[in-house]
Structures are given as structure tokens and as C-alpha cells.
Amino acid sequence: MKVDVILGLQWGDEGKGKIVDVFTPRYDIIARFQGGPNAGHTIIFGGKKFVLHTIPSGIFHRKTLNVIGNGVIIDPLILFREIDKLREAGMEPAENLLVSRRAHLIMPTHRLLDAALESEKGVSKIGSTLKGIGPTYTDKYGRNGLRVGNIFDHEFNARYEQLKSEHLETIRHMGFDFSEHLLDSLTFDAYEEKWFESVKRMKDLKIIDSEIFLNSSLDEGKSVLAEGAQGTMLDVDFGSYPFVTSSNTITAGVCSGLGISPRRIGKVYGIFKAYCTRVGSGPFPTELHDEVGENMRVRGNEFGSTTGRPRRCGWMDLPALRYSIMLNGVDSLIMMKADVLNPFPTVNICTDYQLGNEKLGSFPFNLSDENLKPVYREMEGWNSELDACTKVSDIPAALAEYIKFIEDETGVPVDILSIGPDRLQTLER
């Protein structure tokens, strides 16, 4: 068996949680392969809304196992907030949740470091979620981090205190006053106390050697879906650097984030919105600063699942989409939030970038160049509601033409169309 992959092709927030939830009944195992609680995957069904930050989006299906892979970084306190909310809703996530012992831990001081670094950047800040993501990955690659498996070691507390001391010294050297800085409305001491309580609770979870478990499962014929977080345009190597996340969000990240050979990668599903959004700072060629962009934001409820910040909105960007498809080896496209564009009489698609006298059809090294302008193609909007559509043949002709244009431009079929937030508002083509 091979590992299928589902990931975002834009700047995150594409709707991955919903599609993973829809796909889960087809798989034995769902596995998150990178990122941390900076992710926010939203699932809506039965009139209830759930937002997951660390737990894979297949957790609502009891027969499917959910693995937090070694490439994920975990804040134990945030993890158990998620678990407790699911328990309040009548579920028992610990029954089908497995955690890699090689996953790294986000310490409270990682969050302080994140805030200090962002504050130091001033107007050049990258728009961090302040969840400690960057500093934790820094310690990981500096070979200085704490991993889930370490919580069982006798010297865990001593190693924690040593690393904490180093972090605080760095923060003081930066001149950042953290005495009144709150972590999720808690003082540092209160957050740290709850963090250690959560570490203790982690020992009751199913902690596994995830790379061995996943490869053995594939050998046994089990089906696995790898779930990505953030989006391709936030990849630390290939995204709009330096306004990116701290991990590899692309298909290649599945191999290192789960311990899977490249030969075991199967079908790659790429998710994108019918338009584009971005949270935080960074270049965004098709961003709209008018009432059209505001209409998209309101209709699409474009506010960050993790931060609550309003998302920047703009038209579809085909050069970026083609670039993402190339990087990920996408076999099948999934278009989300077509319903958000329902009221527009016309819609625009960026087909190329204009840089001086040169037309660029691909993603440039310096997306921040202020002389880079989008080249648009105007198309007829469907200008109608999609609520009554129960199959693809029901969709308006203008929407079908919009989809066909994207398929022709990318060379990849759009096999699934989402026309609303509920898991039932999903049409397979």
C-alpha cells in the first residue's frame, strides 16, 4: 500500500479539515506530518463546529486511527484542551489517537521567545501565531529540543529547566519584558503549571514509534492518508520567504514527517479556494483592498481559526497554483468555497504576473517586488446560490466554465467541489 497525501496549495486555510473528514471513512489511518498548533482545521457537521490544532481531522470517525507524526510539534496544554473539548462533545479521542515519541514539545518559553522575536522585528514582523512554532523548530534543528519520548525519562525535568534557563537568558538579552506577557490569558507561571499537568496526562496516551507503526501498517495492507497543515506557499523552502512557516508543508515533508519512503507516496490531493486568502504579513499579488475583498471576507467568514485575525482576500492566483501543483506532484484538485463567489456578476483570475515589460507565468524568487503586478482574465460569474446543488450537473454553467478554465491552465482535474461548510455540501465530479 501507499500513503495518499492531502495538502493545501495556497497560503493555508484552504479547508483541509473538512476534506480530510469527508475522506476519512475511506482510510484506516489519518496521519499529521508537520506543523503544530499554528494550524486550525475546522470541521462542521450536525450543526456543530469543531476546530482542531494538533489532532488529525479524522478523529471524529472511531474506526479510523489518527497519528500525530514525528514531524509535528506539540504543546501538551493545547493538545489536552482539544481532547477535553472533544470529550465534552461526547467523544473519547484517546481511543483512536496515537502520538509519535519522536515529535518535539513546545515549551512555555518557546512561546515567550516567539513573542520576543516578533516584537523585535517591529514593522518587519512576519505575522507569527505566537504559538512557539519557530523557536521549537529552531531547537529541534539545533539538536537541543525535548521530544515526547523524553517525558518518561528521569532527567526530563532537569533537561527542561536547563533549556528554560537558556531561553530566558536569550529573552532578557533581547530586552523583552515578559513579566506581564500573557500566554492565552495566563501568566507564565500559571501556563507552565498547566503545561506540566498536561505532560503528566500525556503519559496515558498511546505513545508509539510512529515510523515503524506506519510502515508496518502499509505492509499489512492498511490505507493511510497524510494530512498537511498550513499551505504550500508557506513552505519554509519554497514559499514566500521569509513570510513562511517553519516546516516543509509540501509532499516531500510527508517522508521526513512520518518516516515514509518516497516510493510509498500514492495519490496527491491538492486543496485550493476558488479565490485566495492570507493571514498575517507577506506578499499577496492578487489582494483586494476594496468592497469586493471585504465581501469575500464576510461571506467566507475569513477569520483565522487559530488567531481570529481577519484574513486578507483576493482573486485566484494561477501562477502560484501551478507552482504548488508542480512542487507537490498533485494528481487531483479539490476546489473549496465556490459558494463565497456566488453574488459576483464577474470574477477575475490572475493568469500571469507582469514585471516591467516581462510577463511571468511562473512563481518568481522575489514575490515582494513592488513592481510585480497581476494580469487578470475576467470571467462571467455564476451570480446565483448553490444550496440546491446536490450533484455536479446541477451547478451553473458559469461555475462549470470557471472550473474548466482552471483545469486547462493547470493540466490537473478538479475532482471535488465544495459549495458550503458542512461535510454534506461536497460534490464529487
Contents of the next structure:
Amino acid sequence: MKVDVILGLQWGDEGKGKIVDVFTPRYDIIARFQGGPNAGHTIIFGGKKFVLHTIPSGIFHRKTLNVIGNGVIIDPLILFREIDKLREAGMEPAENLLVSRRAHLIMPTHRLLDAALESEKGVSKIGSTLKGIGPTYTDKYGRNGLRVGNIFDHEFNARYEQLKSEHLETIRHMGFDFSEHLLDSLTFDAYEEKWFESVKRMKDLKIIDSEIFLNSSLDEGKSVLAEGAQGTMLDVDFGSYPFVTSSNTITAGVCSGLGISPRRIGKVYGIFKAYCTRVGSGPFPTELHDEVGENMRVRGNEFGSTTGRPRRCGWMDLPALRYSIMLNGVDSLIMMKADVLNPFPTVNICTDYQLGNEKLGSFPFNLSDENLKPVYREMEGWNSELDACTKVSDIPAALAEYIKFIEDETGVPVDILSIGPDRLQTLER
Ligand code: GDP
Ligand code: IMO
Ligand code: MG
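Follow the form predicted alone with the form predicted in complex with ligand IMO, if you could.
Expanding to the full complex; the earlier chain stays at the top.
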């Protein structure tokens, strides 16, 4: 068997959580391969809404196992906050949750460092979610990090203290005063205390060598779906650097983040919204600063699932989409939130970028170039509600035309269309 992949093709928040949840009954195992609690994956069913940050989005199906892979970074406190919320809703997530021994731990001081680095950057700040993502991956690649498997070691506390004092030294050197700085409304000391309680609770979770478990599960004929976090335009290598996250969000990240050979990658599903959003700073060529963008934000409820920040909104960007499809080897496209554009009389779609008077033949190195302009094609809006559509053939002609245009421009079929946040509002071809 092979590992199928679902990942975001834009700047995150494409609706990965919803689709992974819809796909879960078809798979034995769902696995997160990168990122951490910077992710916010929303799942809505039966009138209830859940937002997951660390736990894979297959957790609502008891027969499916959910793996937090080695490429993920974990804040134990946030993980248990999620587990406790699911328990309050009557679930027992610890039963079908497996955690890689090799996943790195986000320490409270990683979060302080994240805040210090952002405040040092001033106006050029990245707009990080401040969950400690950058500093934790920095320690991972700098070969200093603490991993889940280390929580059982005698010297765990000593290593923690050593790393903490190095972090605090850096923070002091940066002149960042954290005495008043709250971490999710807790003082540093209160956060640290809860963090250690959570580390203790982690010892009761199913901690495994996930690379061995996943490969032997595939050998036994089990099906696996890898769930991406963030999006391709936030990839550390290919996104709008430096306004990116600190992991590889693309298909290649599945191999290193789960210990899967490239030969074992199966079908790649790429998710995108019928328009674009971005939260945090950084270039966004099709961004709208007018009432059209505001309308998208309100209709699409475009406020961050993790931070609550308003998301920036703009038109569909085909140069970015084509680039993402190339990087990920996308076989099948999933278009989300078409319903948000229902009342729009016309919709624009960026077909190319232009630098001065010249159309760019390939995706540019510098997306921030102020002379870079999107070239739009205006299309007729569908101007109708989609609630009554139960299959793809029910959709209005103008929406079918919009989808056909995207398929022609990318060469990849749009196989799934999402027309609302609920599990059931999903049309498959
Ligand atoms: P993720 O990070 O990719 O999982 O996406 P988020 O959960 O952060 O953001 C997607 C948002 O759009 C959530 O609030 C979803 O409930 C919502 N959503 C998902 N699909 C649709 C859709 O087709 N239509 C509408 N209107 N909302 C959707
Ligand atoms: P999901 O999985 C949207 C953005 C942040 C910031 C940049 C770096 O829900 O799609 P970080 O905290 O990683 O240092 O922030 O990346 N970002 C996301 N934007 N969706 C996400 O995840 C994101 N995770 C990080 O806003 O601009
Ligand atoms: Mg999200």
C-alpha cells in the first residue's frame, strides 16, 4: 500500500481539516507529518465545531488510528488541552492516538523566543502564531532539541534546565522583557508548571516508533492518509520566504516527516479555496483592500482558527496554484468555499503575473517585488445559492465554467467541491 496525501496549495486554512475528516472512513491511519500547534484545523458535524492543532483530523472516527509523526513538533500543554476538550465532548482520543518518539517538544521558552524574535523584527515581523514553531525547529536542526522519547530519561529535567537557561540568556541579550509577557493568558511560571504536568501525562499516551509502525502497516495492506498543515506558499524552501513557517509543508515533507520512502507516496490531493487568504505578514499578489475583500472575509468567516486574527483575502491566484501543483505532484484538486462567492456578480482570477509590461513565464523568486502585478481574467459569477446542490452536476453553469477554467489552466481535475463548512456539504465527482 501507499500513503495518500492531502495538503494545502495556498497560504494555509484551505479546509484541510474538513476534508481529512470526510476522507477518514476510507483509511486505517491518518498521520500528521509536519508543523505543530500553529495549525488550526476545523471540523464541523452534527451542529458541533472542533478545532484541532496537534491531533490529526481523523480522531472523530474511532476505528481509525491517528499518528503524530516525527516531523511534527508538540507543545504538551496544548496537546492535552485538545485531548481534554475532546474528552469533554464524550470522546476518548488517547485510545486511537499514537505519538512518535522522535517528534520534538516545544518548550515554554521556545514560545518566549518566538515573541522576542518577532518583537525584534518590528514592522518586518512574520506574523507568527507565537506557538514557538521557528525556535523549536531551529533547535531541532541545531541538534539541541528535546524529543518525546526523552521524557522517560533520567536527565530530562537537567537537559530542559540547560536548554531553558540558554534560551533565557538569548532572550535577555535581545533585550526582551518577558516578565509581563503572557503565554495563552498564563504567566511564564504558570505555563511552565502546566507544561510539566502535561509532560507527565504524556507518559501514558501510546508513544511509538511511528516510522516502523507506518511502514509495517503499509506492508500489511493498511491504508494511510498524510494530513498536511499550513500550505505550500508557507513552505520554508518554496514559500514566500522569509514570510513562511519553519517546515516543509509539501509532499516531500511526508517522506522525512513520517519516515516514508518516496516510492510509497500514493495519490496527492491538493486543497485550495475558490479565492485566496493569508494570515500574518508577507506578499500576497492578489490581495484585495476594498469592500470585495471585506465581503469575502465576512462571508467566509475568515478569522484565524488558531489566533482569531482577520485573514487577508483576495482573488484566486493561478501562478501560485500551478507552482504548488508542480512542487507537490498533485493528482487531484479539491476546491473549497465556492459558496462564499455565491452573491458575487463577477469573479476575477489571476492567470499570470506581470513585471513592468512583461508577463512572467515562471514563478518569481521575489514575490514582494512592488512592480509585480497580477493579470486578471474576469468571469461571470454564479450569483446563486448552492445549498440545494447534492451532486456536482447540480451546480450552476457559471461555477462549472469557473472550475473548468482552473482545470484547463492547471491540467489537474477538480474532483471534490466543498460548498459549506459541514461534513455533509461536500460534492464528489
Ligand atoms: P485548515 O487549516 O486547512 O483545516 O482550515 P481552517 O479550519 O483553518 O479554515 C477553514 C475554515 O473554512 C473553517 O472555518 C471551516 O469550517 C470553513 N470551511 C471549510 N470548508 C468550507 C466551505 O466549503 N464553505 C464555507 N463557507 N466554509 C468552509
Ligand atoms: P493551518 O494548518 C495559516 C502562518 C502565520 C505566519 C507564518 C509563520 O491551519 O493551515 P509560525 O507560527 O509557523 O511561525 O507562523 O505562517 N501560519 C499559518 N497560516 N494557516 C496555518 O496553519 C498557519 N500556520 C502558520 O500566520 O504568517
Ligand atoms: Mg487553519
